[in-house]
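Below you'll find only one chain, the form predicted on its own, shown as structure tokens.
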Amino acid sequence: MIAHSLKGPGRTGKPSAALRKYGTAGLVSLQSRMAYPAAFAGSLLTYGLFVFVFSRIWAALYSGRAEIAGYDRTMMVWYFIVAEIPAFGFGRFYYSLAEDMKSGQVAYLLTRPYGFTAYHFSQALGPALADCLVLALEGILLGLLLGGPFPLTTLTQGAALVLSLLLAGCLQFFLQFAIAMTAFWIEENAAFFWIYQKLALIAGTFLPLEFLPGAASAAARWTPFPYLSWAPARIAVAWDSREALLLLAAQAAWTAAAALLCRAVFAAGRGKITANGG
């Protein structure tokens, strides 16, 4: 369903050819990112600072307490480390997408022989995966220093965590792309992304859903926001195979829904553009 939703209107061809085409776009984008290692410095520094500051906050908060809402201090340090990986690694798709919309570059891109959404997806995901890998390595090191042993216990848990992070990245892309495409109608749409970021932070990034009041926590589970960070972090620090399956299923469902939303918004907005020439 997701792969079908990625195909731009009017784009046809064999699936294998399409996969090679978009795979090449992702690989080129990844190689461009890896060619400039210093570009990772900003994210690494900010991420490391966030982890250190919040680890100190949790140390103070847990002073004299064994656990809060089922999480002990070590779990909370690792929770924040994992929750921030998709927030940092996949959290900035909107800016390049919105720039293409606002600059008029979208009119040129629509004349190219590829699906508009699929091309952006492959181009954005390659560098984002590299970012996440580097952040994960830094996070593991900081976690061992500040929190204690990594709570990963089995290969099954590790596989579920990796899959959850990948689904979180796909969901981030589709939601941010849908927001960026509101520029078809509203040029200054940054306020929508600002609201999106704050909802994502409240619903599972800074704090687990279990820390929220009961009604707020229950309501949040019916939105896509907890499945951006809370789901992978929950799988990492509070492993339960049945819960993990439910979380992965919810992430997959929201990702498919967001992909369809992208397709619908793009189809509605593309009619407002007249592309002249290549």
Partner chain sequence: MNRPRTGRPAAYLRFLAAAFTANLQAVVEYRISFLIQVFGMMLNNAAFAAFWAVLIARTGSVGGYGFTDVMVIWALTSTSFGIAHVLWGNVRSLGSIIQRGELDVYLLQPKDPFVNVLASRTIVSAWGDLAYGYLVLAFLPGTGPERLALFTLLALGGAVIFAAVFSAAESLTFFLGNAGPLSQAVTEFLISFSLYPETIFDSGMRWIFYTILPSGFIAFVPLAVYRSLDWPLVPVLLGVAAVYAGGAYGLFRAGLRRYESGNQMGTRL
Given for the second form:
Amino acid sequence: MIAHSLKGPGRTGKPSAALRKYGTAGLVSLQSRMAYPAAFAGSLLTYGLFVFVFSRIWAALYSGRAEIAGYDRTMMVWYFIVAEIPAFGFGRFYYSLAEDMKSGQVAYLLTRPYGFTAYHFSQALGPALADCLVLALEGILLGLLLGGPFPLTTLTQGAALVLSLLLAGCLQFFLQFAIAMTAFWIEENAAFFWIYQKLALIAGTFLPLEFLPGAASAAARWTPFPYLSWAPARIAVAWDSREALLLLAAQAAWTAAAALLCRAVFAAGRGKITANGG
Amino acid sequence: MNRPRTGRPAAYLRFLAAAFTANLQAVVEYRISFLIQVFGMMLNNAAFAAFWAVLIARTGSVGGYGFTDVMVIWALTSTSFGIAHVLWGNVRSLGSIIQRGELDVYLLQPKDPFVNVLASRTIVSAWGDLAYGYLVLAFLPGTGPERLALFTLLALGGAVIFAAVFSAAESLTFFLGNAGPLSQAVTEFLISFSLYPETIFDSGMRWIFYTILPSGFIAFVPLAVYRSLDWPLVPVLLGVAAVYAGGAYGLFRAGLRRYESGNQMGTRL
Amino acid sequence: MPVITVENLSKTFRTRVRSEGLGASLRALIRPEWRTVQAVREVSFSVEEGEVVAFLGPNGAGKSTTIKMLTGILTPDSGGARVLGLEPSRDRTRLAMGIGAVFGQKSQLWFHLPPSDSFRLLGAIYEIPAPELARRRAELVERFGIGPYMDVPVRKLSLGERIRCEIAASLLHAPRVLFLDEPTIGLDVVVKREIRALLADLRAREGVTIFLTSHDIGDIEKICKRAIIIHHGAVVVDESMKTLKHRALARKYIGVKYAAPADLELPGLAPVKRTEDAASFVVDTRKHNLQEVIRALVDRGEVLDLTVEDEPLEDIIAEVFRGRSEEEARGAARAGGEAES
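Having seen the form predicted on its own, I'd like the form predicted in complex with the partner chain now, please.
After this comes the whole thing, all chains and molecules, with the earlier chain placed first.
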């Protein structure tokens, strides 16, 4: 371990060792999440209620209409079910990250042989994946009851959807982490997160991007927000292999950009810690 | 002991006024977090307003509700919820107060413990919910002094109903030991149902809105009253609110007889 | 005239038995297991106006349950209590006007507001006319020395500062009986002494009857004239502090330290603890002459330090409990092991 720490955070030796280290960190926090199955109940209830209420809205909306902006009622029910999974499962990283930032955990973690971002990433993603899995099972059940048959039929399509959801989770993490790290400069940064969260809701979570007025929809495509929920939901309900590839590529690109942003913010902020005398 | 004055209405009003003053001071004490929370709440509500604006722009109405209608039920629900938590900030902490035996302090004082415990706290962010309803009205067409007065009365009735349902769910702690999850579910359902058009729900389940989850008396009937300035229905709604309040009070009193003041001795044996 | 009378007061709690594990939780949902705990059994005593009474006992002995029945928080199962001529469970609000209470860590002050605001609120709760409230407030602020804290939010006060405000707040409506449940818990020695002085002063000035539970022997020795000891829900001792302490006076704790190692063999008296140059003894004055013992110790070498102390009250109470348990054990054996609870 000493050898590792001499190399400094984020520059561990072999990739396999790194994988084991962060894998373990993720697994431990996953286990601590599983120890309290009742903790799932709250988000299951809220998610289920949301899906139910919105399925009723769509029913009312589509009475006397077959389609709006290229979506029919069944597509809308499934769209909402898929779009809300990353919003619920990956949407609240900020709170625990911000807590770490404020509680002085940062300085403590810097003494460990961990990559700062990688460590938080594994900590956050482990339990979130468990949440998403449970939500997805509930969502599929509700979708079959309220909407209709599951829209995807082939294994490739299913794999693309899972990949898209995972990318959405990574993108959510890096963007929220960048916001949480603004605590280096501004302590009360919750307002930034709220704005981010609401923009994500409007740009593709509540409604498909296609529903937005033309200009707003076009502008939104140049922001990362549609790639948090719209991309996986679109892949799920309106399969088109060419579009799916483009969406996945865009998600990957935004995720890489967001990861770089995190690095930059951390590098700038870390200097700030030293300047303040730790 | 030479002041046998307890229980007079004037004394109660003086007490409630003092509690309210203390509540206002709490807002001043936490003004920064108050402003931040109000901002966050407004953002949240604005996101939903945008959702409805987009949706209704596409179809003209949803379940017979136009944009204004949806905004009025948002305003009613938000302000009612806000008033309930501003005036009776402990409505959703009652269960844990009972469980931790903290009711003792209120039982030691010469005022009704139900009123006393509920009025002894304010939720700072609830001022934002309260204000939001009026903000919405300010942007809607047709808002005048008469509608504002009517809205305020309707929201007061709604606040009493919110408080009654929440506190009743929390009072179940007397009987169940821990009513937390149940109360949380009731809270979430009541708020959610009060924020969406009644007509999107099947007629088979609408009876719920006039019984255990009274969104009908918080949002749907008040919307109709507000739309058509139907003043004669206002006393009826306030009467319904009083019935809910009476039920919640009765449940609390019944539970109080089982109060064990946090004497959980034996539970871990 | 007694201000508190208690006759055969009993209270039983029925609690759910919870076991660990999901399976057990599910079983409990269908067929809950209950067990009853008799918290207070057949307790009787009375307290005269102006008395200061200590109510002692180990954890779970029924102290708090008794005090809660006396203040109307809990309803007794059987037996009766009267405080200021009222039945607490029936006339709770009327009784509240005449009693004050400070309950452990359950604060009556608003956490986020300065005490001055809580005092105003309590004025409204106890329906104290404004001029009277102002006069009483000024008097208490002066006596309790809480002027500097009156405008600081309670959450920013230290525990000692808070408890002083807490007691002052409970006296706003000039109660005739003051109930204190563990008032000095968690406080440092200096603050404890201050609180005791305030309570003694309160008794002297206003003739307030004080009924106090505590673990802290210091509280009781310093301010109480009478002690009631309760164990397993029943009164085991009810006598004046003087009588209780008299038993203690029979035994003295002696500590001695010499400049150099000394011979510490005394005829018939073995040290309870010793090192080369120091020792401590417990001397039963009914068997040994205290003066002779001390003289003998002084003769053994150059004494650096010598202390003589009464037996701590904790030990006395422990002894009472021990005697009681032995009796109970004998009684139980006679009755063929009649099950408790």
